[in-house]
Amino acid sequence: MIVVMNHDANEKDIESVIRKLEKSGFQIHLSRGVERTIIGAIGDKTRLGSLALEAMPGVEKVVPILAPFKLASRNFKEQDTVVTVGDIQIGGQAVHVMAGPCAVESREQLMEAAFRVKEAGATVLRGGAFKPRTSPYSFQGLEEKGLEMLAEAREATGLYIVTEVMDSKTLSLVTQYADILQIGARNMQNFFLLRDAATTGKPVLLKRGPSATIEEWLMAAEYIISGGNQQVILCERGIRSFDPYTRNTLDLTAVPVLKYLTHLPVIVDPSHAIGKWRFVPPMARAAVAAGADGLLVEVHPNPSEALCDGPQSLTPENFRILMEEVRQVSKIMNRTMPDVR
């Protein structure tokens, strides 16, 4: 449930409500909006009747949250959450693009990709150092060496880094290098990893599992938020369907639905959703038109020689064209994009 405080409620009123709820065993999460403060209380709702919260000074009303995801719900926080990474804000007015190779393969490959995506207007460099692959014989990533290369690329370009963390064992290592922790589709319901990621204090990009419902996805986000980390970015990357022509089916309906259900920022990964580079640009344009706060796009200097996901990777020149198109769509949607740096 949430306790909505009056706009003129003072700190003493708020603290009194919090103490009463905590004394009754409720877990408290505070959301301070522009006009009102909302107190989220998670616990045994059968005990609410005896608390008489609405009779307390400063309380406007008590509202139950019926959705199973409480802290991720728009009912808990009306204003959009804006995730701050350095000097950029994801979920605000600007549309941000995260781009780079699927995997870090070499210093030369990564640095060329980094400089080219920055020139086109990307603000975050993506690249996998640890690669969860379907086949145990496929390229698994350069691990810490790859993380070191990502850090070097950040130093050289000023781009922030998003990279995947696969398990709790390597979480602390990845946290040392990454600006944004990516939890991939295969790990969306790795609840131990979600809990551990919440403790890092780093923004978390949470990808949707290929067979996950929107509710299951938001419940995964709830694990991170309930662990004390509200810096969660949701990433739609396609769901499994019956048609094998594309890698997955990009569920763009999820974008407006999520915007209605949750306050968390939403980005779209058309590369993994489609699996074929020529279809990535139109889906990227459509994602921004649907209301996405950003994109996650795979770019490789030479896709034909990529060690993984070459068929879905854009060349730097094709990425430049895509960025020009996305900039035009953003303008139509009354959104902005960062100036090319």
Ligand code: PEP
Second form
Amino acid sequence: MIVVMNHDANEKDIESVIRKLEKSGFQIHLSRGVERTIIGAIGDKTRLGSLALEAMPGVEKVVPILAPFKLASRNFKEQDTVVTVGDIQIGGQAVHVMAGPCAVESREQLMEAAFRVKEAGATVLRGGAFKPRTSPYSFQGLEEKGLEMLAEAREATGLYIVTEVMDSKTLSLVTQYADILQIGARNMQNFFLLRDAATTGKPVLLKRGPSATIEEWLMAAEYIISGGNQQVILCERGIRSFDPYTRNTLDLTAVPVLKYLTHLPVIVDPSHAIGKWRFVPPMARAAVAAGADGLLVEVHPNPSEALCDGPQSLTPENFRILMEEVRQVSKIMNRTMPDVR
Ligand code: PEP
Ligand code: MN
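Can I get the form predicted in complex with phosphoenolpyruvate as well, since the one above is the form predicted on its own?
Full complex below, order starting with the chain above.
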């Protein structure tokens, strides 16, 4: 439940409410808005009746949160969460595009991709060094060498790095290199990894599991937030459906639904959703029109030679064209796009 304080409640009032709740075993999460302070309390709600919180000075109302996700919910925090990565803000006014190859394959491939996506206006470079592959015989990633290349590309371009962490064992290694930790679709409900990722202090890009409901996805985010890290970005990347024509089905309804249910930023990955490069640009445009705060797009200097996900990767030139279109859609949506730096 949440305790909404009056706009003229003072520090002493807030403190008294917190102390009373803590004494009854509630876990407290404070949200200080511009207008008023909201105290989130998680615990046994049968104890609430005896507390008479509404009679305490400074308390406006006590509202139960019925959804199972509490800290991720908009009831708990009305204002959008803005995730800060260096000098960019994800979930704010600007639409940010994260782009790059599926996997880091070589220094040359990554550098070429990095410079080309930067020229087109991306602010974050993506690239997997640890790859979750269906087959154990497929390319598994360059691991630490790949992370070093990502760091070199960051140094050379000024782009921030988002890269996937697959398990708790490699978390501290990936954390040393990443600006944003990506938790992939297959790991969305790896609860130990979610808990551990919360302790790193890095923003987490949490992809939707291929068969996860929106509620399950928000509960996964709840693991990270309740572990002390509110810097979570949700990424819709398509869900399992019956039609094999596309790799997955892009659930664009998730964008407005999430914007309603949660304060967390929402981005869309049309590449993994569709699996065919030709259909990536229209769905990227549609995602921004639906209210997405950003995009994650696979771009490869030479898709036909890619070691991973070539069929869904855009060439740098097609990515440049897409970025011009996304700029137009953003304008219509009253959003900005960062200037090319
Ligand atoms: C990826 O981004 O390269 C990836 C593996 O994505 P997902 O976890 O959505 O399949
Ligand atoms: Mn991929």
